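Heads up, the chain below is alone and in the form predicted alone; it's given as structure tokens.
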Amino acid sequence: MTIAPSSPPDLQDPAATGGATSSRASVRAALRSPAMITSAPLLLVITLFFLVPIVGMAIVAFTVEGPDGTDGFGLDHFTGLSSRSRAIVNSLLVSFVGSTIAAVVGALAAFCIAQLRHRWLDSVVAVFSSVLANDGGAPLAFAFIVTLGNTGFVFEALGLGAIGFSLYSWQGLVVMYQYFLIPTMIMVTLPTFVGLRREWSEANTALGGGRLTYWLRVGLPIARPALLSGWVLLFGAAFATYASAAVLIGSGAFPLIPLTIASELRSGASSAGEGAAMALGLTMVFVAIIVLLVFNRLQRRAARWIR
């Protein structure tokens, strides 16, 4: 019996070779497509100012000094965050309370605006909401100091000192955050309330249902994804706010995670502050990613009813 010599590799499986060639060709075509070329600047910005900093933060956060003085992998910076638990708790408290209040007030305002069914008003509200939602930083803090500070004219006119209110506390932070959180909630939920069709209410009435039945069985189930996504977005925005809080209360009176990161970076590597700051930064990045994922998923569910 004779054994036939094996064929050359390029002649053994023409189908597989052709498939690999077509796959490489499709990849090259995708890289040369107009969409990829036009999005190249955006991808470059994301890489330089998002991915590279996160990788650098991770390297510093997971690098610890061993007993022999050499650097190695470890979780010491993360386990050491227990000493900064006050900042974590304060950030969660301010974010939760501020986002909850803003979600309720913003949703009610969006509902009232939607009931007017005025296209011009919707456009004006959308423009002002987008502007106010992105307006913050030091000017916002100074504006609140002038109005609601210990010598502010609104503070004295309303006699807020008699009830123990202080702008330079966590309650003051919650009040200041409403300036940009409420417009954000209006901007997120207004399209959903505008998209509620009159036919649904008329069908509910024709079937003998009242207003309460309509909102419990039709209105709120449809608006729930938008309301939840708005609250999640507000929580993330309040959790990451730095400039306004830094100007208003500084870094020592009421520690927050962003303020603690800045304080640790100022302390330098001599006190291992850089590693702790990077660990806190990665924690915030993780929270931001979770917020974006949940927000996008809920927004897709909400968009099904307003098309």
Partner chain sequence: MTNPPNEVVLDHVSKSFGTTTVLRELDLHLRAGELVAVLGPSGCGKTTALRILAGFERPTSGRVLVDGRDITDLPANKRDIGMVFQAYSLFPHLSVAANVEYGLRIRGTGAAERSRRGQELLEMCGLGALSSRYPHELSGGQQQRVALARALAVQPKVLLLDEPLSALDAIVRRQIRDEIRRLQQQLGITTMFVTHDQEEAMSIADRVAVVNHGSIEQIAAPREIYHRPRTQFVASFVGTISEIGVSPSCGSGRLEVHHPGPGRDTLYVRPEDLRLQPEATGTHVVVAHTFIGERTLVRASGDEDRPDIVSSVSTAEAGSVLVGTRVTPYLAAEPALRIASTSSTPDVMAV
Given for the second form:
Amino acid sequence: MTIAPSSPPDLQDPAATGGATSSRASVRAALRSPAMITSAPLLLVITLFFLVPIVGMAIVAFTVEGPDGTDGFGLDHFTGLSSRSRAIVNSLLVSFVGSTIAAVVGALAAFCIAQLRHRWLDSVVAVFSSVLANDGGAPLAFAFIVTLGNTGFVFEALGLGAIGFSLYSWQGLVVMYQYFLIPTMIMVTLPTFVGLRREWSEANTALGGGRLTYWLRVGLPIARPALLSGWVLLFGAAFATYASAAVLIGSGAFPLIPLTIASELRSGASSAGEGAAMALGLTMVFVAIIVLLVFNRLQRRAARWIR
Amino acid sequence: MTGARRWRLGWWLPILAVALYVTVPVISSIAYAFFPGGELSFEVLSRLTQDPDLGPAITRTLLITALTIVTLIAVLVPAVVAVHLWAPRLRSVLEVLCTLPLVVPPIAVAAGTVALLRWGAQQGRGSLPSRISQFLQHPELPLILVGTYVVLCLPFTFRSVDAGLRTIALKELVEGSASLGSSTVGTIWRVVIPCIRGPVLFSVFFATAVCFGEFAIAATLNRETVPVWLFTVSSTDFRASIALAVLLNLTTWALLLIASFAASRYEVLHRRTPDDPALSASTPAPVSAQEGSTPR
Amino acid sequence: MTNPPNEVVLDHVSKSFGTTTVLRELDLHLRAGELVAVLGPSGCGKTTALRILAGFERPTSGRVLVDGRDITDLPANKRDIGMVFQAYSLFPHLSVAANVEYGLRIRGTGAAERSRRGQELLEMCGLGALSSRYPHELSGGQQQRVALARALAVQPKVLLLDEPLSALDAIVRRQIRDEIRRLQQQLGITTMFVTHDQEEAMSIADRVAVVNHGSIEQIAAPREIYHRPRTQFVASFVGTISEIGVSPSCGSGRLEVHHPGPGRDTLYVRPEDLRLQPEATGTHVVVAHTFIGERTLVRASGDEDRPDIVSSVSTAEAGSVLVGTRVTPYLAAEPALRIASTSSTPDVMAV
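Alternative state: the form predicted in complex with its partner chain, after the form predicted alone:
Shown next: the complete complex, the earlier chain at its head.
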């Protein structure tokens, strides 16, 4: 899914020089190479604290207790997820609506920022969008509770109660998620809008096209992979959000996948609950990997067009 | 030219709308926490300082942060420098491994970690897995959080260090310096480290921001860091929790801002075209890190 | 498929950006069907002139006329102008064929006619086999060919080329240059070719307009620009030339070479107009040979009071003036330009 940059073949890299016949020897040599030794601590940390937990999660998720009391492989935890379909549907709904709105608003904002071509605005936006895109923790939820909660400042000022808005519902989650989703979208799409070449717009003009023609036939089609990849990334980010949702919703009222995982884990070591939590967790990992693959594919196309 | 000017105003409107949306919750929180009844008051802060649990939570968080930073820099920087120098193919493997935590939800990592720790604990009292499990989860210093936070930091910090090394011709520098009679270690110390000061600074601040803000894993493992304590206290003293949330949020933002500037400031030194009108020149590392989940 | 060629006039065109004046009362007249190369150093305003003609910039004052019609106020997309940019102007998301047909699509040409015209142009530009490729799959030279085909597909009244070869490497550059010239002559289209490369300008154009500081110093056929430059700038910008100061009485024959200065005439002498006679008492010493095929350029250096000079000798005879030989310069023909001593002192040493 990732290609190495166009670095020249490295003569000191044994793996590069070794032919197919000596591949085993070259692997052994590579393992003893200074690069491997120096990278070992990093690889160890990643393995222990990331790969092993995920593999462990997969093992628990696929382990079922057979009728004779011994453990075996089975999909029971996954088929059992149908009882938690509300959480899955809610997660999909909130992520879809939230990411769609943020994609539209964020793209529009990025488009406008690119049109203005203001140097300092570009830097300010770059810094702030990257800061805000990393937001989404517990403090964010508290900020929204005092802003849009049932006694929140803005809630009361705009009389949002009258139109039936509630922060503690899927609408509230969608509104709150915008806080980090919109900056993420700006961050991902701004380089594309800035990268649209003046030559393209001028070539369109010289060939007889107006502004509208340019955007419909050139600008938006070129930006499309970046826009789609941004949207996919937002979906993934919304889908994975836990902290702010946990503070806002807690457990129960409006189940989401991450909230369900947390409450199942908390409910103790009852193996049924744990198995379900692991199955849900594995589902999230699966969704995340799909998101990454699609994102990478689209971004690669965008990168080929915008250089 | 009034037409053109009106157009420019039109471009500003969506930007201002987003800016407003971003600032209002912050202002509301500040107003709620520090202007109860319309008067400026820092009474909440004294309530906060009197809480017997906050002090230990802060100490714990700071300790975890310090250990995370040290571990992160100690394992990441040598690895990235080494693969740049000697094994470009291993670099792409590292890239994938370090990017994965970006997309795998923290709650999933938490679930996996819980599964593992419980498995260890079930191996019988006094057995080695059980002892390791207990050691890692120690309530006063849960080392498991340090390891997990290092992993959470990797996607962005790897990108930053990697990009920093890519702007300098590392191989040529080391070879050139060797031809002038300097040892590899000496070269790395004198030439390479100064070149990645920006990315390393970025990593430090970014890691701090992550450790101050992380909630999912700490809460799942039931270890009381500041964000977790914040959640606990909100049920008894809401105003105090808002005050702390504001402070925590502003601290995190400040850290991330410093991180961005640290990254972009040093980037300026290595910029090739000083007058590049494109955004790239002024883009701080987090952006390139984000794009980084994309191959180029 | 050719339009009748059109005459193009930039009439007293000035352009300022804020306080910087880029063009000063520039007059440029392109005769119908001719290729004029606009040549000048970077920042001289040549690209601005082209962009004003294309309609991308509005002149601060002055008029733009095509075939006698004033198009100064006509928007760029109504001007029927074909434009080729320096590089990367192809639409990256469209195939080669779709790029070439883009202008026809905008004009609402039917699909059959569109693809017929597109194919015809691709064949003409030697790109027949590439029509389904995408721009990023093409080499730089192929991209510029496609850009040319795209510009020509709409049968523009005028073709504008903005440094179209500067991003290419030397061999391809020459190929595409010849191709542009061939197509331009075949279609008889009035063409403005902006470049900073004098060799390119001299080899492709019917006439060359040398621009400096926002106005035209001289516009003439390449041969005349080379042999009869009208100003010091033209003389020293185009080709190799020796700039030497002589006493006002000095005519042809033996040269007493000095630095240009007050009380002296300044001569601009092409290498082929300068002969170096080996003489033990000569004022100059040969310091370098540059082999350029049949001819060899010989550089000779004088003492502190005398500037370097460059002469061209047939390679067969270069042996008589080997490096280290002491020589005396002779003027073999009229100098390209003579500036009498009353003129202001040139302050740059250009050789």
